[in-house]
Amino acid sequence: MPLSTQSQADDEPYVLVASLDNARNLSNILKSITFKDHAIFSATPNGLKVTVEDSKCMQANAFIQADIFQEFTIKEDLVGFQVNLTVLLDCLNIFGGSTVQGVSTALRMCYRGYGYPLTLFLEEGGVVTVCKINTQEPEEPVDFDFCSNNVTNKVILLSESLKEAFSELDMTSEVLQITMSPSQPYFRLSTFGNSGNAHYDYPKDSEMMELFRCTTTQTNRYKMSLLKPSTKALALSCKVSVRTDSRGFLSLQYLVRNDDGQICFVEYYCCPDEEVEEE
C-alpha cells in the first residue's frame, strides 16, 4: 500500500497505527453508530472498539477486529481516546467516499498518545491528504452489565425479516414492545401509534429464524427514539441477534459484512422503558 511507505508516518513514535486499503470498511461501520457527536475509541491487540452513548439509557459498540486491518500495531495493552465522530467521518469521506469499482481510498490512522491528535493519512489516485483531529480524554462508558449468564431469551434472525417488520409497524409509536416466550406468540414486536396497535409475530420455526432459545415469557417496552439509530446497523447487516436478560435489558447484535466480505459486529444495548404486566 502506498501509505505504508510514508516516512512521515513511520518516523513518529505512535502508540497506535491502523491501516486499511479501503477506508469504507471503517467509515460504513462507524456510520451505523453515529447518532451523537462524540465516540470513545478503545484499542487493544484484538482490535478496535468504538462506543457511542445516549442519556445513559442506550449504548452502541462497533467492533473491528485487528485482522480486518492490513496493518494494526499497538504498543500498549489499551489505547483510549475520544473524538468527534462527525468530523472523523467527514475526513474519511474527504475524497467523496467513492463506490466506483476498483477505486478506493487508502487509510493510515495514527495516534501518538494522550494530548495528541488522531492523524489520518488518506490516499486516492496518488493524492495524499493529512487530517488531524483533536482528541479528548475518554469518558468511562456506562457498564450495562449485560452478561451472557443472565440472558433469558435469545433469537437470531435474518436481517431482511426485521427490516420487513419495521416497515410494517407504526414507527409513530413512542415505544416498541418486544414479547419473547417459549410458547405462543414466541417472538412478537408491537407498536402503539397514530394508526392504532400493530403486532408482528414470528413463528419459532420460521425460515427467517436461525435460532430460537427462550426460557421464560418476557414483555418489555423500549423507547422508539432510542432504538431508531440501530436501524442504520440493521440496514448494513445480514443477521441480528436479539437478546434480553432477567432485568429486561435489550441487546441487538448485528453481523455486518464489509466490502471485502469480512465480518464485523455492531451491538446496541437499551434499557427497558417500563415494566409491562403480562396480560
Contents of the next structure:
Amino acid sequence: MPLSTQSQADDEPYVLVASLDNARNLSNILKSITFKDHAIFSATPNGLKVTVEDSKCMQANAFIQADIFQEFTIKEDLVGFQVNLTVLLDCLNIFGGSTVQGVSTALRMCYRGYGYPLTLFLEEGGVVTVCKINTQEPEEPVDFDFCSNNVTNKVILLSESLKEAFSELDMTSEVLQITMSPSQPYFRLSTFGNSGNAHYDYPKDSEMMELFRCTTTQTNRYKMSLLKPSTKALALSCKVSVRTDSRGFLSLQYLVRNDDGQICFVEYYCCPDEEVEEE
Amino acid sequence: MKFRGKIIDVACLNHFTRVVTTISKLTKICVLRLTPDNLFFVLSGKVANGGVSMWCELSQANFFDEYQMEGVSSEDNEICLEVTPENLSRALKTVQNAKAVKLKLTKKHCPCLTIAAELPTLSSISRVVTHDVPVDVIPRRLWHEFKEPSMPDFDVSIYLPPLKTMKNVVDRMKNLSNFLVMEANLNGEMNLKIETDLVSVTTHFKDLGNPPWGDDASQDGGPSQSRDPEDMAQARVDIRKLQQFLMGQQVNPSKAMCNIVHERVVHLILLHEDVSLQYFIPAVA
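Return one more block: the form predicted together with the partner chain, after the form predicted on its own shown previously.
Now the complete complex, all chains and molecules, led by this one.
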C-alpha cells in the first residue's frame, strides 16, 4: 500500500489497525446500517462488529470478518469505542466514493485506545487524506437474547423477492405484520394503511424460498418506522433469513457480497409492537 | 452607446455559452464590460457577496465573427452593463443549433441585450428566436469599482491539483465544517484542512509544481526574500465559496493556479486558451 505514513504508524502503539485496498468494502456495508448518528464499534481477533440502535427496540449489526481486511492487527481481546457514523462515512468517501472501475480508495484505520481519536489514512491516486474522528465511551449494546434454541420459525429467502415487496409496502401503515406458519399462508407480510390492508404471501415451495422451517403459527407486528432502515441492508444483500423466537422477537440476517465477492453479514433485531396481543 | 456582435462558428458559440454558464454558477449578478478588444465579466468584492470577487476576461476576436461597439464616449470607449448571467446562459442554450447568433444592445421597455438567431426546422422555413435579456447600464462614475484587480502580493503561488479531485474532497468536507484552511508552499505541496469538535481532516496534495513567476511578487521592486520552500502560507476561507468556485468549472483549464496571501486572500486563476478567470476568496479569522 503506497501510504508513506505507514512506517510511522508501525511504531505507534495502536491497539487496532485494519487496512483495506478498497474502502468501499467497509463504507457500503456501514451505509446500510446508518440510520442514527452514533455507532458502537467492537473489534475482536475475529473481526469488526458495528452496532447501531434505535430506542432500545431495534438493533442493527454489521459484521466484517478479519479476513476481509488486507491487514487486521489487534492487540487486545476486545477493542470498543463509539463514533459518529455519519462523519465516519463522509471521511471514508472523502474522494467522492467513485464507482469507476479500477479506481478505489485505500484505507488504513488505526486506533490507539481509550481517549484517542479514530485515525483514518485514505489514499486515492497519490493523494492522501488523514482523518481523526473523536471517539466516545461505547454504550453497552442491548442484548436481545436471541438464541437459536428459542427460534420457533425460520425462512431463508432470496432478497430479490423481498426487495419487490418492501419497495411496494404501504408506508402509511404504522406496523408491518409478519405471519409465519407451517400451514397456509406460510409466510405473509401485511400492512394496514390508508390504502387498506395489503398482504404479500410467499408459499413454502416458492423458488424464492431457499429454506422453510416453521414449527408454530405466529403473527407479530413490528413498528414500520423501526424496520424501514432495514431496506438498505436488503438492497445490498442477495439472501435474507427471517427468524422469530417464542417471544415474537424478529431477527433479519442479510448476506451481503462486497465488491470483491467476499461475504459479510448484516443483522437486524426488532422487538414486537406491544400493543398487539395476537396469537 | 452601441453594441452588435455575431457568432457563426458552432464551437465558438458552445465555448461562449459554457463560459457564461460557468459565470452564472459563480454569481447571480455581475457586470459585463465591453471594450473594443475584450469582454469582461466582473464581480467586485462586497460584503453582500461575502467579499468574493471575480474577473473573467475574454478576447472578443476568439469568439465573435463580427464585433462592433461604440462606448459611452470616444474617451471612455466602453460599455458597462449589470447582467444576470443565468438569463444570458439560458438564452444562449436555446440557440446552440443556429447558423449564426447575433447579440445586440437594444432598448425595449428597458435596456436589453438581445440575442437573436435563426434556427433550422424540419421544413425549409426557419424559426427565428429572439431573447431580450434585461440589463442595467452602469454610469461612468461607478466604473472605478470594476477595474482589473492587481496581482496581490502573494506569499506562495502553486498549481492547483485536478479540479475534480479538489471538488470531491471539498464537497465532503462541507458536510463536516463551514470553514476550510488552504495552505501551500513552494515545494509544490498543498493541504486542505478542516477541524471541528468532532473531527479533523487533512488532504495532502504533492508534486503540484509552482509557477515560475518567483516566490515574491513584490510590486514595489523591493528585495525579494528567499522563502523557505517548506514554509506554508495559509488562509481560512468559507468552504461554500470554494465549493461554489469548484462547482462552476465545466471545462478543464489549460492552467489552474492559486496564489495565497497568508491569512488574507486566496486568489484562484484559471486559464483556458481564450478565457481567463480569476476568483478572489477573502480569508476569515
